[in-house]
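The chain below stands alone and is given as structure tokens, in the form predicted on its own.
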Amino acid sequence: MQQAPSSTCATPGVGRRIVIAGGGYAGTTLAVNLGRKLKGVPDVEIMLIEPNPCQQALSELDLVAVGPARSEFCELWHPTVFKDLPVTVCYNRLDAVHSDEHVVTVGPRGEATDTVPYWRLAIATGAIAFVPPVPGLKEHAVTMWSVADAQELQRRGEVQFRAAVKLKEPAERTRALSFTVIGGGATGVEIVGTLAQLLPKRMRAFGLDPADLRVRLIEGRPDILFDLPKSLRERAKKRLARLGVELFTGSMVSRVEENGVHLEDGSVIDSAVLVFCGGAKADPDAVSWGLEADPGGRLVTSETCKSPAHDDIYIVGDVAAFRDPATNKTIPMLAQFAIREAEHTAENIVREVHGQAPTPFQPNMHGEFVSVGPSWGVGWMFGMNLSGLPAIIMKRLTYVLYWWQVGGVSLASKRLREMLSMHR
């Protein structure tokens, strides 16, 4: 049975302890798979170290930021997932890795007091939002990396609606109702599409005219959604245009002021509410743990997802710099890779429990889907391009499938019901 969650990890070890640091896609998947595969093995203990009690589905935050979803739609609570599994959860943070001693310390940075021995350590601490040092950007923009970020965007929108109601001049109302998203990757397109589709309804509830709304998307590169085929990019842009989104591409942001974004080409874009979706970087603490890192701060791994210098340390998910053996390129920070790395690592750890050697991980990208508003999408799977309703269905179903993989039929069914209720 699952032990009671605790903020301390200083518990006696029993036999071979597997410590997993990080409870995102990689860490949660790894803990669930190990819990199922090693349930009943008496000398093995599984411990998850993670400060937050739930995993968050980052690519569906737009549905929380603008509606109609509640925050719980993006939250997968660990106590529910680990129910009846032999997984001990410690709600704390990894402070340091002492690989020579085969222990980690846990607690506030520089003040950690708990020491946890491990037989195998899996580092899956993920990534954080990356905000470049553009003047004014950090001060005025909200990132989109957590449910709290999504709720902050919703709050800022509400503030502008209430302010706009009091304005008599149309030009002033338009400036007050200007929403801008920086970053034309998947997250930025998903946020801006949902803003454009759902904000008009929210505005009507305040007695505002949707004609006063301005929604913009800024991308410094020549085009949006660079990871998708050109034909899908064109479909996405047409959809954004139908939703009334103005695109600004090919010029980087030079500075941000309280009510405007300045581009390097001299353009100035009114912006009362600004969202930055410009990328992510690996957990910045990872480079301090004495493990080899690449120039981007991701931890280097072997073909078996292990630290090259430490046979008892695995590294999975966004924090891992795993190189695809077919291309020798580091695989991107995508949930599907984090999940598959974790599944394979679980198999390897089980093999080691039984005295067998681990096997190499082979990354394969099965597809990618991006929503352009809550009811329309673009993407591909197994070489086939999809757009519109089929694409958004596939995007939503991938999360239902993930909920089923880690939480079983009951959680997947709940997720499916919530999804269907939003599209009625």
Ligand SMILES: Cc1cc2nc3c(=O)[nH]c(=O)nc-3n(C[C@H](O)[C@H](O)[C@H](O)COP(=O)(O)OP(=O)(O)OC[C@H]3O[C@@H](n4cnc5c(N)ncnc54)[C@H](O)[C@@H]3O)c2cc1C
Contents of the next structure:
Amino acid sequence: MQQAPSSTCATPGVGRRIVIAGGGYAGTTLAVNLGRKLKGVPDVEIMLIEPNPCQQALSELDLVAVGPARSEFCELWHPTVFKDLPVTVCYNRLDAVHSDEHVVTVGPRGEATDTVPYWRLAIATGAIAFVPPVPGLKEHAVTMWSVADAQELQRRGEVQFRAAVKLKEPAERTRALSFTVIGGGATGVEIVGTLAQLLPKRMRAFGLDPADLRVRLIEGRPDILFDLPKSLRERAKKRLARLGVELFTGSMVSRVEENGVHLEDGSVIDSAVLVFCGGAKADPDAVSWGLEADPGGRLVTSETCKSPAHDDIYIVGDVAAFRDPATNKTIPMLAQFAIREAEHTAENIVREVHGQAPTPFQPNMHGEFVSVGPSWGVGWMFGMNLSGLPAIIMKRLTYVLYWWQVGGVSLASKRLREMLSMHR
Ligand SMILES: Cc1cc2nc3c(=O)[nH]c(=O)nc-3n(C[C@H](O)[C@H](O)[C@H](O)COP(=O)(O)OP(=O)(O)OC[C@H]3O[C@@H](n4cnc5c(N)ncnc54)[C@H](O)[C@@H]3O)c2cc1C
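Same protein, the form predicted together with the named molecule this time rather than the form predicted on its own?
Okay, now the whole complex, with that chain kicking things off.
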């Protein structure tokens, strides 16, 4: 059913071609839903343009960054997902949108040669890690936005363990074993919690004493996890303290050097391994595609998730600036919104295939869970606060549910088995 994977996208069309650019949470969900709903419709073609052969499902990235999970735990391979669906995957990148001619060009930046006409285009190219212009930050910190970032953090940790084993002087050893995370949002808390809980075991394997480990979390605002209710923030902080994490809140970073983070109040924090989890910005290429963008570079959408001036272009996921009519705020960059926008957009495209008008998207946040170490979490769902084991179970089940939605029972049960083995 599926055509052989290729980096050439300029294949002859069969009629109405739906082009999806970006195969992350939004693009993959959209392609899967369209493939299932439009299977057998003769004059419709679905093409996914994505440079990587797999989706990186980032919400459990901390388990890869510190172990115990392997990178496959976060990788949803497109050939497996689309094997029984009428979706053509083109392993390349969207370079430009020519909305007047209803075509996109595809290929390396500045050298794109393939021209692909579309009947409907869905842009789902996501976001990238945002690194503010703090001196030394970009040079010395690892960001946390991909499996490659997670592997880099693992690598830097191992380098420090090998170096620390050779150090006789206790103060030098402690300095070599200092891990710092900047950013007390969900990603930073998840990374720091997993570092604090899992590194001691790894250190013992190197013959190191876990008492020499220093794990710190720096947050510029007065508190961590600002999106969660205060009672849950307090529980998360208690858990971090139990894991031995030193917390610096209300502390802006002014400068970073190879082995230390300078704060605006003049203090310096030893840091041999530094992770920056300070936020994200929309795919920077998207603003060059001639579509309306908000001041943050996210592409503006109408209530049906379309670009306001282009009836044949949908925008979904992190790259989209969808304004929730109930709150008049742009919805946050979260997988749960990316997935729901994509599901709704699939329904709307199917409606359009059958000559019906699209309907407005109504975003609803059903809950939010943050892990604080691999076996404990905080969060809420349907107005109910949870912490500890129930919260971490909900977080992990949400992840498995996503694999089930896009990959079916076999992929979901594989992930579930891996998760259970990690918690044994
Ligand atoms: C560490 C971490 C933990 C997170 N945890 C959670 C969580 O617990 N819950 C939650 O709801 N959200 C979480 N998020 C946020 C969530 O991952 C994002 O909101 C989600 O990935 C957005 O989906 P997307 O499809 O818009 O973008 P992405 O998933 O980033 O996918 C974008 C895709 O577009 C592709 N692409 C980029 N440029 C082009 C181009 N020019 N042409 C073609 N393809 C292109 C990329 O290769 C990528 O595959 C987390 C994020 C991180 C980094």
